[in-house]
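What follows is one chain in C-alpha cells, specifically the form predicted alone.
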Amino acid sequence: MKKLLDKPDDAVRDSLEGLAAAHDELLTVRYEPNMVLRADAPLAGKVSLVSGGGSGHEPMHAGFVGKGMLDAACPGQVFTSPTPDQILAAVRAVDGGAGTLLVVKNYTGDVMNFEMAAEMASESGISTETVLVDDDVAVRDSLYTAGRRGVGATVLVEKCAGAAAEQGRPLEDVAAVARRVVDNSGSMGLALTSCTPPSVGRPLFELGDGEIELGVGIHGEPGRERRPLAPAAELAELLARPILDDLGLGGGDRVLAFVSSLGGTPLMELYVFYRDLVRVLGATGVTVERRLVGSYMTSLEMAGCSVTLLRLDDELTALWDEPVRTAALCWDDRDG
C-alpha cells in the first residue's frame, strides 16, 4: 500500500496530533483516552453533543467539533468503536450541567459501548439522551448491524441538533430535533474501489475492472449487488430511487441533498453526480432547497460516493442555516 504515514500502527494518534495543530483555535485534543473537545467546552447551561466511532471516516466525527455541532468526538481505531471509558471521559469533559445528547451510528459495537457509557454517566449524575442514526436504505441488516446502518445522515443530525443546543434548548428538545432528522433521512452509497486500512495493508474486498458495488457500507460491507459501471446519470437514479421510495418523497417535498465522496472521488466527479441527482429529483417533483457536496463521510481512500436526502420543514431548514464553526463545516449564516 502507498499511504502518507510514519508508522501504520500510530496513524490515528498521529492524525489527531495533526488535527490539533491545524485547528487549535477550534478544538482541543486529549489522549489516553483519545478525545476531541470543543475549545471552549464545557459551556455552562448548554446541552452537550457527543458522538464518535471508528477512525477512517474523516472528517466524521472530529472534524465536526465546534460551535453549532459537537462538543466532543471519540475516535476509535480505524473502523473500530470507541470504548465505554473513552466515551464517558468525553461526556464528563464537556458536561455543562444541562445533559448530553449521544449521537450513535447503528453499528453493534458503537451501540453497545455508547449504551454502557450512558449508564455510567447516569450513575455519576449526568443525564443523557441517545439518538440512533440508521439511515442506510441499502440493506436491512449487515455484517455489523441489527437493522439499517448509520451513515451520511449523521452529519445532518449533528448539525441540526447542534444548532438547537446552541440556541439553549433543553435536552429533550435537542433530542427531538435529532430524531426528526433521522426519521426524515435516507442514504445509499456506491463503491468504485475498495479501501486499505493501514494496519491491514491490503484492500478489504476486490472489485473487477468496470464493476461497482451498489449499496456498499462504509467499512466495506457488502451492499445490494455488484453491477457494471454506468454513466453518472444512471448511477444517480440507482441511488436516489430507493431513498425516494423509502421516505415517500414526491411532488411538493423539499429536501436537503447531500453528496459525499467516500474518500477517493474528486470534486469534479461529485459535481457531475450532483447535477445528475438534481435532475432525478426534479423529475419526481422534489425541490432541492439546501445542499452539501464534498468529502464529509468517507471510508479511507475508497472511490465512490453516497447520497443522503433529508425531507425539510421550516424548522429543520432554519436549524441547518444557523451559524457553525468547525474544522470541516463552517459558515456564519446561510440563505440556501
Contents of the next structure:
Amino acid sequence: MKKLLDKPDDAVRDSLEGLAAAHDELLTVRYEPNMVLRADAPLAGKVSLVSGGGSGHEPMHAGFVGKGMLDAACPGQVFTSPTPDQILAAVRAVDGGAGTLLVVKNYTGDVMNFEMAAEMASESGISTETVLVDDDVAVRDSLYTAGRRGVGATVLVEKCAGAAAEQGRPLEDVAAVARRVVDNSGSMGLALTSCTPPSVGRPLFELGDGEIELGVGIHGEPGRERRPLAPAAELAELLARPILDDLGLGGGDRVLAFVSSLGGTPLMELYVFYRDLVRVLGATGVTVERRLVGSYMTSLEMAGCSVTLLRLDDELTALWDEPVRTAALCWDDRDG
Amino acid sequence: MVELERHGSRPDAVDGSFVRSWLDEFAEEVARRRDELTQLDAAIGDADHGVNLDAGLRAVTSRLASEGETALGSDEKTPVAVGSPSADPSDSPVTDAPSVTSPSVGSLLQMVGMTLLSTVGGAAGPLYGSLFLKMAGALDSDSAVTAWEWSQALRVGVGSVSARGRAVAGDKTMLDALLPAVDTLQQMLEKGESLASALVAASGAAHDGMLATVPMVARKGRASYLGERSAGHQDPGATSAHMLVAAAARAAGGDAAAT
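Could I have the structure of this protein in the form predicted in complex with its partner chain, to go alongside the form predicted alone above?
Once more the chain from above appears, this time first in line as the rest of the complex follows.
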C-alpha cells in the first residue's frame, strides 16, 4: 500500500481535520461522533438535509455541505455506514424546526443505521423523511437481493432537494423533489483497477491487466461482468445503454449527464469518455441539457468512471441551476 | 415443579460477571480471528466485518471493565457488609448493596448494545446492537436471572436481528448460526441440562449453522449483489455469530473447544 497517510487507522479523522482547515468558511467539523455541519446551521424554519455514508467516496458527502445542498454529513469509517447516535447528533445539530430529510444510499448498513436514527429522532420530537437512493442499474432489483445500490444520483438528489429546501419549501415538498430525482435517474460504473482501504492495506479485489469490471459498485462490489478493456467509445455505449433502457429514454428527452471519476481516472480521460458519451446520447435523440464532469463520487483510488443520467423537467432543471456553495460544487445563478 | 427448581437454582444463574466473561471471551476471539473475518467478508462483502466488530468489542470490554471499577469504588466507600462505622444505613441501605456492587444483567446488556450501536457501524452495528438492546429490554432489573430467562431474552434478541435485517433462516446471514443455537439452547435447558452444557450444544448448533451457509446463495446484504457467485463462501456474519455463542459457552464454564 502506497498512500499519503499518517496513521492508516486514523485516516478518516485526519482527513476531516484537513477538510475543516481547507474550508472553514463553509463548514464546521465536529468529532466523536464525526459530523460535518454547514457553518451557518441551524437555519430557523428551513428543512434540513442530512446525509452520510462510509468514507472513501470523497467529496461525497462532506464536500456537498453548504448553502443549497446539505446541512450535515455524517462520515462513517471507510466504506462503513455511520452509526445511529452519530446521525441523530447531526440531525439535532442542524435542526431548524422544519423537519429533516435524510438522504440514504441503498446499502444494508446505511438503511439500518439511518432507520434507527430516524426512530430516535422521532422519539425526540424531530420529524424526518427518508429518501432512499437506488439508481445503480447494474444490480437487478429483486426480492432476492438487497436491491439496487445508491450511487451517482445521490449527488443530484442532494443538489436538487437542497435547492428546494433553500427556497423555504416544506419537508413533504423537499422529499418529493428528492424522490422525483431518484425515480428519474439511473447509473452504471466500470472499474479499470481495484482500490485499497487504508486499514485493510490490500486491494479489495483483483482485476487483470487487460480486464475491466462492468457495473462495479462504489465499494468494489462485483458488477454484471468482467470483460476485456475496450476503447472509450465502446465503454460509453456499454454504460449508457442499460441506463437509457432502464429509464426508457429516447428522442425528445432532456437529461442531465453526470460522469464521475471513481477516484483514479484523470480528467483528461474523463473528457475523452464524456465526448464519447455525448455522441452515444446524441445518436439516440436524447438532449444533454445539463452536465457535470469530474470527481464527485469516488471509491478511494479506483480507476474507472460512472455515468448517471437524470431525466430533466423544467422544475428539476431550475433547481439544478439554483446557486450552490459547497467545497465540491459551487456556482452562482447558472444558465445552461 | 422440577423446571422451576432447576431454573431457579444458583449454579445456573446468569449475573453481571457472566455477561462480562461472555463479552470478554467474544472480544478476545474476534480480535484473534479478525483477519479471518476480514478475509471471509472480502470474498462476498466489503472486508470490514473483522475490523469494525473488533473495534466495537474493544470499546465494550473497556466500558465493562470501567463499570467494574466504578462498582468496586462504591463498594469501598460503603462497606455495608462489614458494618463500617462510616456506613449510614439511611443513604446506603443494606438492601441496595447488591445493585450498587453488581449492575443488573439487563443494564449491562443495554450498555453493550448501545456501545456496539455507536462504534461498529455498517450492518453489524445495528444488528448486534439490536440483539443486545432487545435482550436487555426482555429482562427485568434483577442483578441475576435464571438460565431460562436469559435464554428467553436471547430468543427475543435474535428475533430483533431478523426484524431489523428483514432476514430469515437460509438468507446466508448471522441468523443461520443464531436461530439453531437458541433452539438448541432452550431444548437442552428444557431437558434439564446445565447452562454450560446447553451452551456447548448451542455452540455446536451455531457451528453447524455457520458451515451450512457455505453453499447458500445470499439474499440479504452486500453479498446478495453476487447472486449465485456468493455460493461457496462461508458467511462472515454467521461466523462471528458462532463466536458469540461459543464465547457464552466458555463463559458458563463449558468446554467449547470442540467447536
